[in-house]
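Given as structure tokens, the chain that follows is alone and in the form predicted alone.
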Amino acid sequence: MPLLTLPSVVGHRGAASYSPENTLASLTEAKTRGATWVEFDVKLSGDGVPVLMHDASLKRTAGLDRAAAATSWAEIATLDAGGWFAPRFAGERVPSFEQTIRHLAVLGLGANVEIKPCPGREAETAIATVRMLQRLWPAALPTPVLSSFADSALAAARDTAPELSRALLFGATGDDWAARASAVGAVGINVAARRLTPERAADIRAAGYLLSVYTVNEPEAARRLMVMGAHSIISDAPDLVIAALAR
């Protein structure tokens, strides 16, 4: 497995403070605001196409009160994923993962690909995601990292694409965090900033894991977390955090 390196700031769902999350517009916005890497969520449509979507339901970000797992890609592709955010984004579509990879190639952005399966589709989603990465990921871009809250998804990713680095996501890290990370072969631990203690940050660093924290939009909080030992800050407003860390 290649050694994973991460930038100090990663754009969350693109640059979600400024543009509709998990869209090509949001990835472009992140690039414009200085990010070199972005994070986004991948789940499957009803007919098995990997798409960018955080919620199990399409309602909040695409306006259709239906589960993504019950909706075909052909229908998802017609939905407005931007009008809810601001009128200027009206008509922005939910992108497929394939479209996203091609857009990242144009932008020159690295990626933290969060496997975000609908319940019961953990392995299926992971396998579809990593096979597409194996087939389409541009050699010119840094090797992506796979992340997930679902241990079983990361285990399936490990078995299908052991060459790709993995990071286990936590809200708060319980006492079993290290055992869980070891079981899926993770090299990174991603923790909710509000739940991270200095003691746990030190434990994670001492165990040799890369520590990422999410979602951090306040410059002062970002600086404190870096002092605490974070390697990477995941932010909706990457420009603000980049500027804060440069001071």
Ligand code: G3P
The other form holds:
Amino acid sequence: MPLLTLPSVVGHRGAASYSPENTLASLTEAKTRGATWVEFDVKLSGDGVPVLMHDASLKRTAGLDRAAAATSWAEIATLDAGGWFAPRFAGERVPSFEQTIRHLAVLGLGANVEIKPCPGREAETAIATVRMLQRLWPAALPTPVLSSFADSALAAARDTAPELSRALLFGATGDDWAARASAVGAVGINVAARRLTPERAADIRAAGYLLSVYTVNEPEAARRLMVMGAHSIISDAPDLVIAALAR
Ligand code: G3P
Ligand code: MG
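With the form predicted alone already on screen, would you show the form predicted together with the named molecule?
Complete assembly follows, chain above in first position.
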């Protein structure tokens, strides 16, 4: 794969301020609002199908009070993943990762693919995700980046698909951030913006990593973070951040 280049703005869970997170509608919304890349969360259904879902439970976004890990893809695919957000999105589905890649190809969007495993399924989730990227990622799209809070997921991704770029996700970075990033061969560090200090941002940049920050919906905060050294801002409202950075 070619070298990773990140855009200055990435839509979070699609464009989660405007449409139900981690749905095809949300990816389309991000594109409509000017994003060139999106972030979304991938975990496995009970029968091992990679799907877009943030929470371990299906309850909040798909209305079924059960773990995704205990539910088959066939059942997940029938759930309403949009009605909770606004009535006009009722009938929106939980997409599989495969459906998502095909949709990104149509939209021409790049992706930060967050591996969001249920506990105990870190390696399995990473392997299923990278195998699908190897099989289906369109050559015409930008090189994607894999991210995860789970070091073991990124290690499994590296072992299965070393050619795919990786970013280690943090809430706050501890003093072992560089050792952890190096251990999984990460090229990127993705940090919670409100927990990032200017000193740590400078250290990350000086060490040669691509620095992404999440989740930034305030235009002025986005501008400050770019000055602090962020390469990329992950936002629920990519249109607002794009406008702020253009000022
Ligand atoms: O990838 C950035 C961000 O999505 C990480 O946190 O909980 O929104 O997946 P979360
Ligand atoms: Mg995420």
